[in-house]
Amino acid sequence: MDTTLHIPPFTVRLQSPFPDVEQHLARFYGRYDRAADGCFVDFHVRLVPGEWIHRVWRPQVRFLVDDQNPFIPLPADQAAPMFEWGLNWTVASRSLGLSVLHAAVLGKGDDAIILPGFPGAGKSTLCASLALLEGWRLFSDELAILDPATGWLLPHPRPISLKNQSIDIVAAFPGAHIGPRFEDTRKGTVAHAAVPDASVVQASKPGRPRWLVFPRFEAGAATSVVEIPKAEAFALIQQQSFNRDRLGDVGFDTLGRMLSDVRCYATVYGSTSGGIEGIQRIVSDS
């Protein structure tokens, strides 16, 4: 397989001999535009078999971007999730002129909410659940991409990576489309949720940062929402920046401008429904 996809705001060329990857693209990227031959390509990705004995004994898959190999190989039956994980890394580390944060982003009208990705926060489950509700659209479950020129967020909607118990939680939502489960990965059991159609259609429409929310899941906890000072929010969000240092003053100024435009909150919740309630409360009160 050799295909070039436009996954806003990037164009990605993917080469792979793995049938599972071809099926993954057919299942989750069938509505995305295929780029014309000779177009500018942001990232050239190849998934290739393991070297030497690992082509036949315990087959492996390797992820290459621009012919560089940034990861250790994985079992060949994990080629599809490796494509998603590898593309996340590629966007985070190789996006030129854009500020990239580890955070989920959803849009509501012209506005956008940012949910930073601290471990155990439950952001992917919460993001997937909100994306399936009417009135919301998915930007990304992993990467907040800020355009320094405008200060707005750029959508990068791709399959939402779910793991372990989150898979069944999201699968129970009306309209959810969940792909195959991959067992025994480095993140446990992993599956992907399809991007809702409306989010694909609006994938070139940026969003104005409006809310920055730090979610934290605590089993059984009552839902709480607290507005926090922007200085505290800045100290936290800069920990989730992949390339602020590389962008220098531009990266610092971009984060500072975003903070000046948003209201900042922390929310604790004990269930997915409680997390949705907290987010809806923030949006409706602002």
Contents of the next structure:
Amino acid sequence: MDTTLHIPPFTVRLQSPFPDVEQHLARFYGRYDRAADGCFVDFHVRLVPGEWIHRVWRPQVRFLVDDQNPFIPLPADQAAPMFEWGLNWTVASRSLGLSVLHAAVLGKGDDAIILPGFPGAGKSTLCASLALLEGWRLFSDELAILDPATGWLLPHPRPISLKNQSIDIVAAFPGAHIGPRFEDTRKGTVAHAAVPDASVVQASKPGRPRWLVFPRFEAGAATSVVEIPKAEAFALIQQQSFNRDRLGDVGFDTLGRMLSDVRCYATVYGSTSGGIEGIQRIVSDS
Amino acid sequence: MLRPEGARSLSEADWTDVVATARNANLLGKLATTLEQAGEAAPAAPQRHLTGALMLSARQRQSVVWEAHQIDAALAPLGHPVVLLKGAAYAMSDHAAAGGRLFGDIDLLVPREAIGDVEHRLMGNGWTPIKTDAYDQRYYRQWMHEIPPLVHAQRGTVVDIHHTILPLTAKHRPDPGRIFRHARAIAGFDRLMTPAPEDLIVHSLCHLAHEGEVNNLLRDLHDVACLLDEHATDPDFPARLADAAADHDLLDPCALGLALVARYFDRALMRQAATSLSARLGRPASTALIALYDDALQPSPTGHCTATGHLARARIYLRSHRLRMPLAMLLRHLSRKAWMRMTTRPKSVPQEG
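Having seen the form predicted alone, could you give me the form predicted together with its partner chain?
Next comes the full complex, and the chain you just saw is listed first.
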């Protein structure tokens, strides 16, 4: 397979001999535009079989972007998740002058909410519930991309990556399309949820940062929402910047401008509906 | 990079290859600078890559200047001269070679007898050794021209401290004293200096002719081309360069390096300098070696390399080690390193997702 896709704001060429990856693309990227021949390609990704004996014995997959090989090989049956992980790494480390944060982003109209991703905070499940149950437009479950020129967020919709218990929770949402489960990855069991069609259709429409929310899931907790000072939010969010250091002044200014555009909150919740309620309170508050 | 006006006739597909090839050769920022200075712009999509490379270069340069100030402050109480080499020297003296370039470790040259003091001062100011392995420590201290690199505990930046510009075991014996005698002060710094242009260029040439990997070779050749360009109007410069190369016992590698620069960044001055050096050497640079580098240098968008290219790269790698140390010592070292590599695990696993 050799195909070139527009996954806004990037054009990605993917070459792969793995049938799993072809199915992954058909399942999750069917509605994305295919690029015309001769179009500029931002990232040339190749998934290739393991070297030497690992072509046949315990077959492996390797991820190459241009001539870089940033990862150790994985078992060949994890080729599809490796494409997603590898592309995340590529977007984060080759930022093309864009500021990239580790955060989920969703939009309502022109407004966007940023949910930074501290491990175990429940960001992916909350993100899936807002996108699938509440009609928010999915920008990304993983990568918040700020355009320094405008200060607005650029959508980069890709399948939502779910881990372990969150897979069953999201699978039960009406309208959820969950792909195959990949057992025994280094993140445990992993599955992907499809991006709602409306988010793919509007993937070139940027959003103005309005809310920066630090979510935390605590089993059984009652929903709480507190507004937090911007200085505190800045200290937290800059730990989540993948490439602030690669952009220098521009990266710092872009984060600063985003902070001045948003109101910052922390929310604790104990269930899917509790998480949604917290976000609703924040949105109606400001 | 030689004909920026050619950018106008590139198709989008051409730009895909240009950007990927330049990134692989570590030249993307330099390409961006070259285009910018020529008043040429890429179409919007490839321009994002060029802009990103310029931002990264500016950021790294800012970081080099900051580190240089920190090192200067740490070493100010010492009485020894401290000279910046390579990338840091280009950045601090505002050479055109620095434009769009990426910077890595900071290289310092200090008198051999000052090594202990310098190491001590830096370790008292937050730097700590990277290589704690006993073999590596002995390898560096007994045989090399530098001590094991120091990394700053908070900033993660790396300093390489050299006492000469080639390993002690190497065939040639350059004269670090000459570099100290001709070094130039940097405005605003107590202790740090940059080498005189001749010494800077001789070192860059010697470095690229001794380097075992060709990944950065085009970048290094471009650095020298930029440095030479700054002396294009000085008719005596080629002779002064040849004097410096002769003083350092480095006519051989410099002749090869200049022949390569003239081959890839052909300008009248490069050829003149190459001729003047070969005349001093009494013979032209080895055409067989130049052909070997031609085979090894195969810039491509995917990093593809032919069998001839791989063979040439392997020969350059072996040659670089032969130049560093006698054969018996080399075999001992390489087998030791191979064993150490087999027993440790390199590389990362996919990051957070």
